[in-house]
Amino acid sequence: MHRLSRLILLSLLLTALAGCAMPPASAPTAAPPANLTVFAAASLTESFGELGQMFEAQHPGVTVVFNFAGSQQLAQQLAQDAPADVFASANNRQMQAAVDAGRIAADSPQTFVRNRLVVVTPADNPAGLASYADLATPGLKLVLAAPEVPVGQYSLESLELAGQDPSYGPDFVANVTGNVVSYEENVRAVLSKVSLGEADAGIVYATDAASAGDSVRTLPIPDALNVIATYPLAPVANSAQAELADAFVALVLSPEGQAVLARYGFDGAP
């Protein structure tokens, strides 16, 4: 009978033990998957790929999703309700359409980055290109990006500066336009046909022109006929990733995100 009662004793014991055990930490939970949208324009593409890895190593679980393209076809897109979270575009006015069609708040966009014009060639420069005047030279086989396209437009802009320079001649801009053989949708494909000896020289950018590397020659554009490229970012307005959003503007903006823009080539906002 002793025997007995020590055993149930221990028993309770053991029990009463077991009920004053702590639980076991659970496990931190993580955080749900979410994906990230980036309208960006084509010229931002080595870039923004690269912030975006340094973004997802900051968040954990985060995929950022890129859409490169021409900033006029993704202000285009928006306009149509394609779903987004930042846009950053190559210049003001696909921004501001962006803004009249109600995808972005007005008092958000930000200059974050300018940009330079060059010409490139081929490697080879078939056509013995020495300076911004000789893209009049009669048979010269142009490509710029379509006027609606931010280069596009700059491009333009800069011809005309050059036709008002008495030294470049009053034909200058209309000898130059004769040349172009097409107009592309975006600067990524002006490159490619210069790259490719599909063209005898082209405009772009000229963090274009570095990413190309030995596959295109440059020449640059006289600091006084060159336009500057400005670039505003903004988080989308309807957002799905409102706060994520913000934290990637956020990086973009930060002396670490500049650091990575500047790398490639960019000029810092002033």
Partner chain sequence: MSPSPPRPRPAGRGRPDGWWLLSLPLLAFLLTPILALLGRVEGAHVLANLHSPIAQKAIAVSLRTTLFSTALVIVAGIPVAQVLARSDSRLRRLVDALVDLPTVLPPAVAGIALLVTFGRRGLLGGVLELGGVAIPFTQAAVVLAQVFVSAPFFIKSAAIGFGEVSPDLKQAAGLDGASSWQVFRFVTAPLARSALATGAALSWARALGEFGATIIFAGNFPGRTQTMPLAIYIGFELDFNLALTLSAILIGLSLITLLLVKWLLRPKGRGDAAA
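Form predicted in complex with its partner chain, following the form predicted alone:
FYI, this one's just the chain on its own, none of its partners or other molecules.
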């Protein structure tokens, strides 16, 4: 009798311990608690945050840990053997750097979203812009990102493309750059100058425009003249959580993952 009560006590204790260790909702077959470390470009902060919660809900016991930073910084950290399971870069160059460093298998990166350039105006569009061509309107106050910033470089490339298009005319680039009142140090500064109404127009990523909500109006830049940034994604080659890493990549590429990204202004993969 004494022995039996001990046994019961012991089994109760074990059950209690097991209960502590395992999340209450977990089924008996659930994987043990695990961390999935995702390195992602800073522009993915909001959308991947939401995808992370979705992933955790689908994989009880798994915690998604994000490291959001500039893609270049992330690639550098990967090259220095920082522990990571998934890498999402804002451009192919930094993904290639991670491949060159041996952290990503050469054939694994896949484009998961694209980010296009758009023209933004203040909500009331004081200059009455109706199309990309109107950026050449004399007297317009245009704000671009500085050419030293990637989006500023893309903006100039897009203007050059339009300049080669006969319908925009040979003076298009000169007329538009003549309207520039400021080359801002980052894309968010362009967005604030426009949403505050200090500038009549600016060129930003579609995702930035989406984040500004109703405070700006968005005008599309025609596809042929757009410089579209592609974002590649891949599991890290020597990940200790290879299966979970693959599952996360699959979620991002799935229709529901793509729907989340679209809500933040991204275009789907081609």
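In this text the structure is predicted, and so the values were computed from the model without any measurement. Positions refer to the first chain, counted from 1.
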query: Same rigid part for V190 and V252 between the two forms; finding: no
